[in-house]
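Just the one chain here, laid out as structure tokens, in the form predicted on its own.
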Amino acid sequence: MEDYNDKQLSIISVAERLFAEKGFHGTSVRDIAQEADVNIAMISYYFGSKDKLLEAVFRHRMNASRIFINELVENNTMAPLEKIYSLIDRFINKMLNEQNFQCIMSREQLNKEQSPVRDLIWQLKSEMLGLMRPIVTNAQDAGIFMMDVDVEMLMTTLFGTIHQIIPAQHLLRTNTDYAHLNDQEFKEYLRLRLSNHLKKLFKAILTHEF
């Protein structure tokens, strides 16, 4: 796990917006430099080249996500929909408010030539679902998930579903009965929109109830 300083963070974080507004090939080393108000010698003191800077932005991002469900897995006092519940909830809220994050990462997984960042994105994938299959598969051998569970398609529905809600919710913004909402009132009700459709699709495919 990388421990990255406050200097080293503050650069990650001017990166992360400019690769999502100008993309990673339109945005240049100098003008990470500029804004992060630091000089070049320090952005390739601290990460070597624009691509490893890259890396970093996603393995900044993806630890938090690691270390979370490492920790949820590991919780014996949840039970197996509660922690399901959990991972939604996680998930909805860092996906919501990580959106430069997640343009970035929507770009790198179209991208058709191999990178160490595609790589890290299958990479935390492929351990997620490492992680989440005991949820369901111990659930399953007590009794409490139903045996037809088709985990990989769990996650795609998750991941797929909010990741679509992020630029739906320009369109859902028009609409007239949410025009009284400030952005954060109109954020607040999305996560929650979001948060009750999961889990009530989750509950009637993992238990069959509704």
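Computed from a predicted structure; not experimentally measured. Positions refer to the first chain, counted from 1. We call the rigid core the largest set of C-alpha positions that still match within 1.5 Å between the two forms. Compared with the form predicted together with another copy of the chain:
Once both forms are fitted on their core, a CA shift of 2 Å or more is seen for residue 41 between these two forms. In a rigid-core overlay of the protein, residue 51 has its C-alpha displaced by at least 2 Å between these two forms.
Could you give the coordinates for the form predicted together with another copy of the chain, as opposed to the form predicted on its own above?
Chain alone follows, minus partners and molecules.
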């Protein structure tokens, strides 16, 4: 169902980048066709419409997401806090590796009208909450985590902080004196700083320890 050929994958890849840079409505199918080096008609031919192309971009990335979720559910040897740490790091890595897609998600989740894409985002968030909540409640029952934890708000903070990093990157890079780092180095530095921040934050809230 999702076995795309090279040309289709090229279109999806270019669309993802352009949608991230200029928004869905800010990107024309001609832009996409030109940068992907295909005829305009091929986009309708393969995907049906511009909207369906956006949906394809989403489904393409979200399949990888689902695998990422299930990996953690299986592992039952880790301590609750380690599981949370793992979740945080996986989220951070996902964001840093798929910045364009996450950028589109940040935009599209703001749309008020219902759409297939909005439903996919909603579904993804519900799954994440369904994964995080049992980890916390189980640890609470075991007396490891505190009882006064607002899991939904904690999720919101996790999502929000990580998503907010995308537009904050330029500010961080120019405001602090890390202009000498190249892109890869800055990415690593950002990963570590974000990870430390969020882990410290979650540990404090969940365990009242530092």
